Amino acid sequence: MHRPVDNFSVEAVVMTAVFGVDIGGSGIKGAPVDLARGVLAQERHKVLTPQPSAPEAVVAAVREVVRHFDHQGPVGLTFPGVVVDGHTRTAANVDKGWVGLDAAGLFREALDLPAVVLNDADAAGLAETTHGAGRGQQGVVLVLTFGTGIGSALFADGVLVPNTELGHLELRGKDAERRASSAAKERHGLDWEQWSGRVDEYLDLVEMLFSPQLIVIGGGVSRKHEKFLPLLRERGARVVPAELRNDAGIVGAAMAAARATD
């Protein structure tokens, strides 16, 4: 029986290696994960997200990633949208055919393996608060992933509030991720200083709403954190780069799968 991934406790993990898959708007990547250390057990394998990203095409791409490793155990998968009890409720940056699907059931059938699906930023947050920049931090922690969109994972004293999707907060009359994601940086041809100004606006908004003690910046752009973090204004919350960088989603997905199949 599958259990929800909120209120995650690392003590619930009894296996040392499970497979994680991170489904994004532009790429799908996966690898076996060493759960004891919170690191990839092998170099990840990545394929491009099919365009259009209809369910059948994405499932085929995920199957290719998993079969690349000949994996035969539980699989955790992230999804860029709201996920409740394995069902995908929204699909902002992938095909709308995902809305309302029993995604966990779809992947279990396609892979013929135990599978669990959760929000992509929630997965990254689980990894960062257990093994990365947020470990041991009490109070309110906000993990933000900047990529095709902006994902968010909100924790209060280590407890996850799932599916916050704060990239869709309104900023200057539109979804915040349309202005401040790393994809928006590329789309509008912004330099690091221009983009950091937009990120500052967004951080002002989330800080006003949630008063976090710590903000962890993740996603693909986190590997270039030295180019923009020093440009951000000082604020009440500490702002730090994700330690697991862009592997956090894979690690968090595997953690969720381990707990769900315990």
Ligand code: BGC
The other form holds:
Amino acid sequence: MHRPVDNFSVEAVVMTAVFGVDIGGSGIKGAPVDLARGVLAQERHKVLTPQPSAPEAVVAAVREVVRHFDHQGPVGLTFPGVVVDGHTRTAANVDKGWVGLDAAGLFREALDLPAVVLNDADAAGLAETTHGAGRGQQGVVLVLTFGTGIGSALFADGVLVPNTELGHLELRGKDAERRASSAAKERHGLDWEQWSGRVDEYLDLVEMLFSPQLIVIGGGVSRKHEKFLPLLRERGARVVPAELRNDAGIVGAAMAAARATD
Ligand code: BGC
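Given the form predicted on its own above, produce the structure of the same protein in the form predicted in complex with the named molecule.
Let us now look at the entire complex, which starts with that chain.
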């Protein structure tokens, strides 16, 4: 006997895809994200970051990346500066025209889709603490990204304190990222040993201030972690390489968009 199904409202479960875009100093890359697994759902599309990286040009490049896919859901975007309520507040390594902009509003309008914007290291941190090297770790976790600058994402029991900007701590009288980022390694022609000495000094400073149990090292240079992690001194915190590497920003941006549009 067949039971009548009329009383049941069979809800169509529509899985809205969420898209992540990582806006960096040299490239803008994006892809739809499989949020359950924390991986890209399709191969990412990348365009070069316009130079100068003025807001209008960057927004056009982002539109090109998103339009490459047939995407209709929310979009999360990273930005390499402080972002509060979708407004970009600083721009250490990108065009100063971003300072004080309603970036989320700009992207929403340009893409005609729901959009959220967050700091690039915070996005990478969300991805790493959920799906990568910081998965399941309680207590204080610090995710640091070494690239053009140094980005930081601080977590206490899995909760992010956004916009910590620890790359701008003072180290030997200088902005720390000017001494210890991977761009500083290139700029000053440092070998791995010399650079890891600088990274050690920097880690001493953040460890003194925050006593993390775990430090996750991300950013482009984390691909070469065998070259420098073994050179670092033993310290209180465990220091491990990031696992999501290049995709952490895209995955974390999509996670933030999914949370915001829940
Ligand atoms: C910016 C941060 C950013 C980091 C990595 C720093 O210069 O101030 O907001 O997370 O670079 O891109």
